[in-house]
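A single chain comes next, written as structure tokens; it is the form predicted in complex with its partner chain.
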Amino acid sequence: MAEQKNSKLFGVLAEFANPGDLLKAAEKVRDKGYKKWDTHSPFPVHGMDRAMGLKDSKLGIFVFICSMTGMLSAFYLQYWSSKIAYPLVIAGKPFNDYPSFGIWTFEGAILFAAFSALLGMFALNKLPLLYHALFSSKNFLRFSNDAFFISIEAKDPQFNAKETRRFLEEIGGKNIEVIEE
């Protein structure tokens, strides 16, 4: 079909037994210096991260400084709208009564954060997906399911789909498929 004449190569993926031996697998794909590839399970895997070698994400300050920017822009809006907008005594307290402040302070520092984690781990995974590649694999669905896949991306510098694919088998991966973009 004149789609597949056009398709260009994703990568290659492999199914493992178990979470164990998908973190085994894991560990040495890492110190074969692969750096554009994944590994896809039902739920989070302990010591994944490390086994990945993947580095502490950035989310955490851009989450700060959102935060940061909430706090100081909810008390602005306090202050400005109780002294500079609309100066009106309430319970004998002065305009700028800044202690009372404190909550919304605080609120807007969380209600930011919250949106900045939200929106900014959408960000770092590229989310919203609509198709991935992967999905064009029927035993793939699985993922979501019982069974544990790594899958290697042809975008990586190493990667050669021959040696690859052998190198996967030789961790022992199953199921091996090449996938097309």
Partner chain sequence: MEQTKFSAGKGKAIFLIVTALGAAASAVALMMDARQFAFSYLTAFCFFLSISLGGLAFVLLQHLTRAGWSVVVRRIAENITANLMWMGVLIIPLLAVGIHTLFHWSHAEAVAHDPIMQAKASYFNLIFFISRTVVFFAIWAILAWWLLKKSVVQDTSGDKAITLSLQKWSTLGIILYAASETFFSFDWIMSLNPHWFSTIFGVYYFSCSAVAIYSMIIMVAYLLQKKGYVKDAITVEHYHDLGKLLFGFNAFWAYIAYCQFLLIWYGNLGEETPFFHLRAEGSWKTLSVAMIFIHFVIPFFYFISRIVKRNLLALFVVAVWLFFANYLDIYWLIMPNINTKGMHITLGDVGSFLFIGGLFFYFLLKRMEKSSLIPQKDPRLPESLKFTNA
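Moving from the form predicted in complex with its partner chain to the form predicted alone:
This part shows the chain on its own.
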């Protein structure tokens, strides 16, 4: 007896001819009510965030909070070292010479902002992602070169392999394939 291979369905992948078609298709997928889907393009397509119905990123708020934390930490470290830990009078300056703290306070803000932006981007994008089911598609290998794709995941509440495939054909998708994990 031949063994049957247990494969889990990832979703459906469709190719589109150009960025304009991809943008129009993304609006139709959004309007149809799909939630677990993505577009893949070799370059950013202007207006795609709006076409997909994406919300603004929370990264800016996170970076701002971390930047202020870095600024206050750098300021407090300088204040503590000059006023509390080592209260030495140097060149006739007062213990809390806060105008001279400006450069390092700014540098603390920049340091914390840079690291929080990097780590926040990794976290929000779920990186590093060493494997993705779409990598098994021969057509998908062209997404970073000259092709435009929409993938709809099987995890989507509205997903039905036949209906989703038919829908993608209706909105202009070519080379439609069902992807298994």
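Since this is a predicted model, take the numbers as computed values, not measurements. Residue numbers count along the first chain shown, from 1. Between two forms, the rigid core is the largest collection of C-alphas that superpose within 1.5 Å.
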P99: Cα shift of 2 Å or greater between the two forms (core-aligned): no
